[in-house]
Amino acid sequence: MPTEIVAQLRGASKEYKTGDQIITALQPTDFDLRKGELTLIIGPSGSGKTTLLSLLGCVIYPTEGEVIIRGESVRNLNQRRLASLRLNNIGFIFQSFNLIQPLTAEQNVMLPLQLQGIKKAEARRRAHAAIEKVGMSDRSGQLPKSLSGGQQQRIAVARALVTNPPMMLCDEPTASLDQHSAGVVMNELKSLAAQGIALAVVTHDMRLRPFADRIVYVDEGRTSDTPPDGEFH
């Protein structure tokens, strides 16, 4: 049976105007993000891969074309409705972890649930389950500064996971990590995809290719399932 499509781009492009100059960050693109797949989005700096991820994450609107999340086009949604869609459907993981330093690991993971209006006791229960899933239960009471880079990123994975989103978007999640920690985090993400989450991981790190179910290459604003000649080898 066909795999469920969670997010789609249909002819979506993004342009920015700087003075009299128009810069095309992403050419018109068709893209499907499917449930149960880890999709690796690979490209050099400035290629358009982060723009692609930002469109999928409803952080920016397309200049042309459509972004469709779970069957709903986002083109005519206002900022409040768009924020609600992100909160309830998308988990984000960043290169710099983006943990809130004065909060413990547990409190960081609870935060998205509290934004959803979940009562504290239930938010704590769900946070414990998410932290346990990434193997960090013994660190739940610690502040981010007392955790290694790999441990912080695993807490960030738990925070993205705690709302049970159908999709997770990861922007260079291993760039700040050594090879061992990067492998641990990617194995966690691979496990989440196997449980049915649609995962997109933006990277320029060729070492991550073995973890992918699908690889999309981005170069000069264009996407392809095959690498440009002479590159990405």
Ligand SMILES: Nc1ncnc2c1ncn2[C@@H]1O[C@H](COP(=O)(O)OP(=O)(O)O)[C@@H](O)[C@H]1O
Second form
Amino acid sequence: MPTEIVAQLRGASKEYKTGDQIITALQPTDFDLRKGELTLIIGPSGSGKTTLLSLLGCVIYPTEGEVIIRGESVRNLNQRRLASLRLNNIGFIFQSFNLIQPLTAEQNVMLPLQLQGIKKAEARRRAHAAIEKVGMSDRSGQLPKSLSGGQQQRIAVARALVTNPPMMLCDEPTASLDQHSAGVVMNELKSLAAQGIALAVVTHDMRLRPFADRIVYVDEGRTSDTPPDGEFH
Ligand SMILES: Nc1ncnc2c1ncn2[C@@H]1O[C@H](COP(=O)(O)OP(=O)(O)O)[C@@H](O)[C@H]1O
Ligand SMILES: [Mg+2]
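Same protein, different form: I have the form predicted on its own, so give me the form predicted together with this ligand.
Expanding to the full complex; the earlier chain stays at the top.
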């Protein structure tokens, strides 16, 4: 049975204009993000990985082509509707965790729910469940600065999953972590994918390949199912 496609790029490209220079960050690209799969997007620095992820995450509009989320092209959505689509459908995880420092782990995880207008008691209940899922229940009252990098990233994973989004996008989620913590976080992401989330993980780290259900290589703004020639094998 073919798995459900949650997000699609169809001939989607991105050009940046800086002064009189035009940089093609991503060539016209077709890409499907499927439910229940961890798709690893691998490429060297500057190859267009964050641009590809930002298109899937509806953070930027494509220069050409279409971004389609759950069957709907985002081309005609204004910034407000795009923000609401992101809040309700997409969990984001970044290299630098992006936790809010004066808030406890629990308060950080409650935040997206409160943005959705969910009452505090319900938000707290659901935050606890998400924090439990990533094995951090005993740390939920702590501030980010008192947690290790790996623990902060697990709280960031809880914050991304607390709204039950159909898709999760991770930009270099293990780049600030030691190898052991990276393995813990990747196993968590893999188990979320196995539970039915469509998961995209961007990395330059070939060592993450064993965690992938599917691998897409990016090189100089072009995607491919096979590794490019050169040092990047
Ligand atoms: N906002 C921007 N303005 C101008 N150029 C950009 C911008 N974002 C990315 N680029 C350029 O687009 C290319 C791809 O960048 P990016 O998608 O961030 O690559 P990666 O995430 O693989 O390192 C790079 O040449 C980068 O310098
Ligand atoms: Mg990047």
